[in-house]
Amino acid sequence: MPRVIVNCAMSVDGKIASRIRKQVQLSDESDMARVHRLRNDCDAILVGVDTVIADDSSLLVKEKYVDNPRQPVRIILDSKCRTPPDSRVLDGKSRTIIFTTQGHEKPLENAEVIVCGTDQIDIKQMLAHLDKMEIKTLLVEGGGTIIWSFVSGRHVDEFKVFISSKLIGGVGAPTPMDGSGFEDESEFPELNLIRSTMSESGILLEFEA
């Protein structure tokens, strides 16, 4: 299976976004320069619909960050095929591949569409698919949802999260794992803390499973 990297940026408590979940600018320049050399060294970038949508990241590697980039494999998780055809992820400049549910695939330009479940995307069977496409690292966005259904399924490597300065709050702010999170500690997962780097305006955390 591809090794998962999951990394995100969050406030000081806890959210990736505000209340009405407008995108906010949290990681800081030399921040940004890291998670662009981090997409540089994985084989595949991947986020969910919603984060296509609120967004529209084109999911590259910038020169600006890295000379001559080697852009990894954009994967888009989305299970009723939702992906707007104007996005950024679908100009063409990387090869995009995007998992949908059975009776929900259709055409988009620019991508592959792979049916993976029938619900909902089926995780593991997803993992499989990238392996037998031979991407050994894959890099894991978000948002909060998406990362809830790696951690819980236990897929999870590696866990990076970048601290900011800002305060965001609100009860139905974003956080980095959504989802319906876990009932009882003993099923907390626990990592190992195998790194920490001050930057101008935060802190990077780096665990492993």
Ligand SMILES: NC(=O)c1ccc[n+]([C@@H]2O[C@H](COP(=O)([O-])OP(=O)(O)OC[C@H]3O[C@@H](n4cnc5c(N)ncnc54)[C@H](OP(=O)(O)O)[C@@H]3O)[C@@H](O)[C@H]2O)c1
Second form
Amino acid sequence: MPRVIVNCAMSVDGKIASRIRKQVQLSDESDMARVHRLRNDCDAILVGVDTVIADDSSLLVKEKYVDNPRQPVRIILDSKCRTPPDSRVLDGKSRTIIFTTQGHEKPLENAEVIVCGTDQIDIKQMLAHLDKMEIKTLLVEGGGTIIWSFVSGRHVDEFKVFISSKLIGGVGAPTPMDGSGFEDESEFPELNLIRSTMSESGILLEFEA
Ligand SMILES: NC(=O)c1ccc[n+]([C@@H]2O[C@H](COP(=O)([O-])OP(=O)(O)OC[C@H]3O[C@@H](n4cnc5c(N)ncnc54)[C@H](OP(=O)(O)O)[C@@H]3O)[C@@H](O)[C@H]2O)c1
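What would the structure be for the form predicted together with the named molecule, given that what you showed me was the form predicted alone?
Starting with the chain above, the whole complex follows.
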């Protein structure tokens, strides 16, 4: 199975976007450079369809941060094929794969659409699919719903979180891990802290599962 690395940035109060789910700049410049180097070192970058809709990020490695980037495969988990056709991930600048569910597949320009599950994307099945495609390292960038699915299914090998110096607030603002959450303390995964690195305006915490 591919090595799964989760990477996200959050505010001091543990939010990854504002309560209107608008993308916010949380990484500082040195963290942005780190994220782009990390993207370049991975074979694929994965996000959920709601991050595509909210952020419309290209998920490309910027040449500003990496010379001659390799441009990893872009992967979207999108059970109902809701990815807007004019999204940046469909700009044809790198390979894009959309995983969807039975009955929702439809052709999308500049993307391969793969059926993987009946209701929601079956993460285990999807990872097995990526393995067959020789994808050895998968960077999961969010959002909180997708990260919950990876963590609750015990599919995460590394968890990196940049804590910025901003405060966002809002009970409905997304966090690094949303979904239903664990109830019982015995279920909580415990990670091993392997590194903490201060930058000009925040701190990066790197954990292994
Ligand atoms: N600060 C950061 O590092 C960072 C990074 C990324 C995103 N964000 C923020 O996060 C927010 C979006 O997060 P989000 O939690 O709303 O959405 P999300 O995690 O990006 O996407 C969730 C959607 O993915 C689809 N999905 C397909 N298969 C799934 C599976 N197996 N498990 C879970 N979901 C699956 C579901 O929609 P369907 O049922 O329709 O398929 C689900 O609603 C935005 O505000 C964005 O700005 C922040």
